[in-house]
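The chain below stands alone and is given in structure tokens; this is the form predicted on its own.
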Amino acid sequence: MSGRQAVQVLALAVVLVAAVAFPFWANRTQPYYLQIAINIISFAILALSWDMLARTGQLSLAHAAFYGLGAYTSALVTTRMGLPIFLGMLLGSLVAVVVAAGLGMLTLRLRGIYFAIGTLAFSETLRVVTNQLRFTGGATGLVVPPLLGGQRVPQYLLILAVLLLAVVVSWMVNRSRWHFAFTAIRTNEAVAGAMGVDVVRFKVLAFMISAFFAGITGAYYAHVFLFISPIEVYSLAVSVGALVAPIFGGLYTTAGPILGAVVLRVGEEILRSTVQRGYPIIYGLILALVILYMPRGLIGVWASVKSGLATGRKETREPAGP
């Protein structure tokens, strides 16, 4: 292992640790901290669930349809049912796998702004339906039975779990034979299909994955906040939030999602403290210029830093010319 390996390898235990260690200090001193932090970690997810699809070149509003089908379905189970709420929770995920299984197989003959209308399109029926529909409880919603007996630490212990294993995914991705398949998919289909990659599979693939986390993570929000409607977990909000973040962070990346849902959560808690009035026309005006003079995101902006850095230095090793 190289010395930067063994710095990056120390630098990633200690922020483990201290994201290990943060809730037992939270839940004594500043329990609305630990509460932000669960929502900060729940966007994290669908940020990075997000992105894993988006390295096809899919671009994608069907995330508040797998958020909202984990968290019905773990409603209903475990209310109507009475299955465990684990049970529920892995239920949940597991029918928003299906449906974005069915799902991918009917858009797959869509490209760019097609398929992200197909996908909203789906979203908002989802939303109707689910409005209209009496054993859903319709518009009034339903009362969810709370995760581990509403205690805070474990609950978010349980969703930094979660994350740490779509990073674990993610990584192993982005390490293997896939990542050249979606790259060559999100490239150009007609020249990767050429190429002998199942442009299909590889596809429908990303989109599962995808689908898992944005239903396990529905779910956990349902038992958490422990009332659910469809107007709030159906919504356009939280598939374009999903997007945003990678693209503020960083596309393709397994930090960047992370990292841009860490700093747009961070500051738009900040605004809503300080300005109070008015704070979402600041939020959207600083992600208009983020997107607008940063394409690459802070991770792109990042490893231009390191690169100007390290040219610095090697112009400065080099000898003087005569």
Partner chain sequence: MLIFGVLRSGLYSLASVGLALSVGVIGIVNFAHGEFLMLGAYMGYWLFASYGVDPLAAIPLGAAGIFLIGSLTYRSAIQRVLRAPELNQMLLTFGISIFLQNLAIILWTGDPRVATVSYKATAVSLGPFTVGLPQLLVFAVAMTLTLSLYAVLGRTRIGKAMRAVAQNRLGASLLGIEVDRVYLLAFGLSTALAGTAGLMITLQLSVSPFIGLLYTLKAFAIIVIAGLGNINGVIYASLVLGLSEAFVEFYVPQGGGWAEGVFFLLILLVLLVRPQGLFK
The other form holds:
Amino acid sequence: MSGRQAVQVLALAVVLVAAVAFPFWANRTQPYYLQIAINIISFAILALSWDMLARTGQLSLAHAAFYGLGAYTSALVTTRMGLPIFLGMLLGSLVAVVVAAGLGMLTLRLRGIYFAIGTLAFSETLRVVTNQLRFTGGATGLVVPPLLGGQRVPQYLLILAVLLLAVVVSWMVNRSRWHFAFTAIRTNEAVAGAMGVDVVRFKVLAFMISAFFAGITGAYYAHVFLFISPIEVYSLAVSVGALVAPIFGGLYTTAGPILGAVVLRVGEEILRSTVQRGYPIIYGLILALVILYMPRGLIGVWASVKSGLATGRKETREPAGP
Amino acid sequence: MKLLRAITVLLALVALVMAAGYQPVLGQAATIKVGVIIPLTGPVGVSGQAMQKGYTLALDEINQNPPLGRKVELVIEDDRGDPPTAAAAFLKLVNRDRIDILVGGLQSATSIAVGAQVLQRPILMAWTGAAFPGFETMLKDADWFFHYHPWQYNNADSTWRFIRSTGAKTATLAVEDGPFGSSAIVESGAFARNHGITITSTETFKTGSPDLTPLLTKAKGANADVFVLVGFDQDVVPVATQARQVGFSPKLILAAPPSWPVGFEKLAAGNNMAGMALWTAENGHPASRTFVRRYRERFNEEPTSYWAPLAYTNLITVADAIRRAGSLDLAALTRAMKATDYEGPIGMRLTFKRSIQGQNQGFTRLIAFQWQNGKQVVVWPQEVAGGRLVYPALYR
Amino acid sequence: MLIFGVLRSGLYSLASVGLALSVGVIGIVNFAHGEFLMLGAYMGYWLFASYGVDPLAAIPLGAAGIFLIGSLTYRSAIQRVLRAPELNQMLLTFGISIFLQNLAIILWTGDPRVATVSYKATAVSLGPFTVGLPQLLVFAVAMTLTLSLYAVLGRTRIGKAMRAVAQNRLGASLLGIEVDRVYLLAFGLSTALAGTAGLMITLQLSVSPFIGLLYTLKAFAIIVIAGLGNINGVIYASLVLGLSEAFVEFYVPQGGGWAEGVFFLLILLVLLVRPQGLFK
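What's the form predicted in complex with the partner chain like, now that we've got the form predicted on its own?
Whole complex next, starting from this chain.
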């Protein structure tokens, strides 16, 4: 292990210890920060899971579908069948995974914008069905029992653990031969197939991994905020939020989506409490400006600053598009 | 350049002086901090903004005679209609702003997210919003929870009571397919039966649909006395115009949107349509008239929804309770709130009584009005009516 | 029911033909399409409320106004992402959509407004049927504009240039067509058509900052059914959507709630079974 690596490992360990110790301090003095942290972490998991799918070139607008499936499955099995909440959350994410496998198989042929619209349509169909059915509580929604007795500290630790799992999975995907497969599929599916990459397997697998995390986050949402309704959990805003953060932070990386989620949520919170009414305008404007002037997101800016320092010239490489 | 710098320095000095002058005022007596959680942005931001105006009017009035000799300060948080944001907003209010009392509230989802937090850190919660009975169940034992808005079953009860008063026997129900409309389906059956009305058919539609002719044609076929629409402001225009176009003229079209579109009074096809609401700007009650006049003067626009006077009532009654309690102690405040007896712009007496599950329920009744030549004439209940219902109405 | 479905499809085709143009010629999927429609609707409302201009008479002015705003949007934003990944294009238009909607809320508040055009509730008889006069007028305007767009694309030089660019951008520029000008024109026209659809909504219904999304989604459905970029299929696709909605609403109990599901299911099925669209 080189000196630099040692520093990195040490830094990572410090961050981890701080993240685990944080709620014990915050709960007593600053429960507000604890709540914000929970909101940010949930958002970060959603963003990272969307990014893992996007690495295979599949631009999903169906994240709300998996989020909603997770939330509804867990809510229904815990309220109607009295199952324990942990089991409910697990079932919720499993249902999301199974549905994702099916959807992934069906949408294999679709590319780019076709895929996006198709997944959007799927998600909206689920919303309408949940809205119309009686046993889901219909449009009026469902009241859901609290996770871990409604205590924020263990709730925080649980969602932190899920985030860590997502980070490890994402990191492994990006460090293993999967990375090659994902990138090859994204860049050119036909060539990837010709090179012997099992395109179907990897695309569907990416879908399932992604849905697992979206589903568990949805189930978590249900049991932390205690009420779900179709217009909220199947909202287009969930799907859009999931893709805004990775693009803002930097696509196809592990750090990018998380960074994007943190910066966006914190920024939003600051804007919300200072500007009050007009802030969505600023939000829209920032979104447009980032796309126009920072197409590789925050990570991209960081990388070009670093390489600019290292080599003395600016890098102008375009992101590897789908 | 020099001039510019000089001006800057001057401005900075003025600012400093003003800041210095401001300081002692703050130092006199600590303010009473009231936290407000309402949606100012997002799909229901309009209603939240109306509430903000109601609070502003109330605050002006309260601070002319500050309770306990301390000025009231509002700390307003926008919940964006998003439960996680609402939960965080509450914790910020309690934790950072150290509020003494919590008011506000509009949607059910955000109310539940906030309610769960208040259960863990009890504080006086004078809440305007959420008609969803699940929220009532959640806070059923909370003595410190005061709910102003009627519950869904109160709304349904008023609606069917009014319909019975018209002498109608049958009704067709058309509801939007979101939480607002669906709650009406859940509640309506039993209440309609209790009041002796048969619901001949129930239809759903997507709010904002440009074309409701299929639905109205079906309703025409059902041929009931009253057509009840549970939808939003954007849906009343197509109902009014397209009902005429398909030749659908029941004895009464009754709509219950939270507010009506600007300019609806000029729509000839809307004449004689009836509405259910907690309040209307045409309400003849003196306190309501005063409120409307002051609202116009202050904001240079008409109050279009009941959320403004409801918020006003909310803050005024809280300030009144503080005066009577003589302190900010939770038990004293709760006792004072329970003794509330107030008749303000809503035009109905406000007292807090037990509801089916909750401890302290405020308003339980809606009023009915009818559009008559561009005015919302209150026609029910008798004691507040400003005119007679035209029934059967003339829709042609 | 047939006739209601057909009439409704007129508004749908007008609301979506612009999006088809933008997708077909420029290759930009504009999530802010409905917001331009909303701006057009407000333009119609203010012209009516302040000067008493009938929304039908306001078409030239309204379309020109929205054309300007659209062109400005193209020059300041869209133009820069033409070569960027689709994802970035999509997100940029999302940003524009959020921006425009909230701008409208601040400028005109979120309250819906009604332009009380005198013939709003007037009905006319068409043989055995009675239909709304505004609906009929909207249908006529929509068909006229959509068909004249087809004529422009098919017959005139600029139309041929657009089609050439749509098919092969490089080839077109080799032929001496100024691709950038064509794009600007196509995007402006696309938004102007949406704006005109907005004026038609003012004529029939009420106006609020939130009306955009519904039409963006409907427009998506229609252009998918038509086949992305297939401008000529829009009329047929609108008919399919309008008719299927009207039938579900009428014949299925509580059909209004399901109608939306039908339309999304339709998109999904078309994409899965015939991704090139039904009419291509």
